[in-house]
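In the block that follows, a single chain appears as structure tokens, in the form predicted on its own.
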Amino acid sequence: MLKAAVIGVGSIGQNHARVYREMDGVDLVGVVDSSPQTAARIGARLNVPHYTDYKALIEEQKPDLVSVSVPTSLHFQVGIELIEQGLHVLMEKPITSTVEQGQKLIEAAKKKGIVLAVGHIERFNPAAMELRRRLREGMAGRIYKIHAQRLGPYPSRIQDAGVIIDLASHDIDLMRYLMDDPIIRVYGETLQSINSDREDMVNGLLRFQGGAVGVLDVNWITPTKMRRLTVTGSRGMFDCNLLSQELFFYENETAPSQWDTLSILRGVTEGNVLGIRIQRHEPLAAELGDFVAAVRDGRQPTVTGFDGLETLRLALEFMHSGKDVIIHTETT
């Protein structure tokens, strides 16, 4: 039986909370928030102890693993500590607020032997892990683009990020995991109107090792909620809703041959459409599943702390590359 805890349950950490209280093999010891009515209603409703000092509950119920929802600008500080007394720590995505950080927290777990896990959650999406197997077998040929879109209103929980850091990443990291090709090349463009210090907006592409290119298409400026995801390739481009786990494939009837690698795309008409059966699941109990296995197992956990600092990296780049260059043009 592992004993599992909390650090922060304000928001997504609660859920977090949940899922280890139903989850089989696992033992919720505490929950841990700075308001200590919030730590007070999630532990009354899960009946284990809250605290509001995260040492304490260290040091009182000994937890094996931990996983921390606090705001960005702590991840590092609390999660150093968590690593050095030993304890696996699944780190909400981003993993820490700078490339240095997350670094030396990798470092650090890496000599202490425990698993450091990034909250990269879509990833466990069932529609994702379906299309993720289906390009590896090559249904979609050639990929040549993949277009991610990720709109809705403004979260007004969100304090301490910007639209790159809180939404935009989910893409990016998404968008390696399906490609598995390396992103040599980003531009994206920002703006801000609901907030004066961080952009609500981006609009952003990438380039892939392979050459294929990927499109961002990420705000917190529409009034309706919409998460997709579509890949096009020589034979045809599959439709991937994350919200409704749905996922459907369009052929390209006159695309060459599943067994005709060689053959050149010589164009593109319309052909039958399939929709792909999906085993629908709940994407966080996913998560969390596969964070304790890699404790129990002694394996690396499917989102690494590598992966969340290569995917901090580039949604870092993204934000400094609409600023690097100006043009001034001059009036007559």
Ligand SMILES: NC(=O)c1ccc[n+]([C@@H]2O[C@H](COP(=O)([O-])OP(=O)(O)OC[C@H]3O[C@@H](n4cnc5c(N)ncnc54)[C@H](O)[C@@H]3O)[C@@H](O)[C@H]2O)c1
Given for the second form:
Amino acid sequence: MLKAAVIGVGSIGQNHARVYREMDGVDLVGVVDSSPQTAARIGARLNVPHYTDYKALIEEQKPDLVSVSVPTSLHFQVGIELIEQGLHVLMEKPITSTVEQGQKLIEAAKKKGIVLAVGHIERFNPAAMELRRRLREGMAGRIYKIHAQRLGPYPSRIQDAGVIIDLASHDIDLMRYLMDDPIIRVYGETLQSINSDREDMVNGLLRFQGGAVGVLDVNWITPTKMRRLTVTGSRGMFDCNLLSQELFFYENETAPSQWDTLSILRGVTEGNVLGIRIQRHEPLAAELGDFVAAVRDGRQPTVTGFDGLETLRLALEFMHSGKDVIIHTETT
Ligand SMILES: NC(=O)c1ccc[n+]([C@@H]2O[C@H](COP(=O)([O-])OP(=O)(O)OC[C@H]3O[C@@H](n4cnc5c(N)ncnc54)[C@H](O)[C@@H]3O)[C@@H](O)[C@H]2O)c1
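Having seen the form predicted on its own, could you now give me the structure of the form predicted in complex with this ligand?
To see the whole picture, the full complex is given below, headed by that same chain.
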């Protein structure tokens, strides 16, 4: 039995606690929240001890592994302490607020020989997993474009991060995972209309080393929730709905042959539409299962500290790019 605990049982952390509570081979030994009401409510619901201070939980319950789901600005402060005590850590995304903090967490985890995983949950979405498998098989042919749309209303509880760090980081990580091709350039335009000091919208472009282009369309100014990803290649287009876990393939009838993936696209014609059967599961359960298995087997998790850091680095580049000097002004 591995002993698990969750620090920060708000919106996402309470789900971590529920999943550990139901997981075979894992004993949820307690939950922590600085809000006494939240700690007591989740502790009572799951029938486990609750604390308002994580130091007390560690001292009394001695967990082996911990999910950290406190607000982003506290990730480093809480994470470094747990790692230095030799606990395995699943850090909710983003890994930290700054690249320097992320590097320190990774170095500390390496020194201690513990597992550091980052909660980029979309890698465990069964529709995204199936999409990756089919892209690797070459079903889309040569990939030209990957386009992510993550739109929705503003979650007022998020007070310490803008939409790039909080939401677009999901898509940046997913693009890295699906494309398996280094991102060599990013540029984004941002807009602020709800938050006074952070962006609520980003429209960005990414360039992959192999030549493909990524498009990022992420905001929390839209009155309906959308999580959609399309991948367009020489042989057709995948359309993935990450919310409903659905995947479709729109075939290009005049596609170059399978053996000729680098050839120039000579035409595009509407072909068959294939609905791909997805074995649905809860992404969070798969993510925590992977973390626990990594701890048990002494292996790397699917989303490593390095992945979290690389995604954070790209997210911060998006934030800064929109603030760069204006290179062209129209004169009247
Ligand atoms: N992977 C995902 O899909 C996903 C989804 C939502 C949030 N997140 C991430 O999870 C983190 C939490 O987000 P949320 O939406 O659950 O926020 P939230 O505000 O709902 O929950 C955070 C909880 O942490 C508690 N807390 C604050 N300081 C604490 C401390 N020092 N010790 C213990 N508890 C403390 C708060 O009282 C609150 O209950 C963020 O970093 C966010 O980016 C990830």
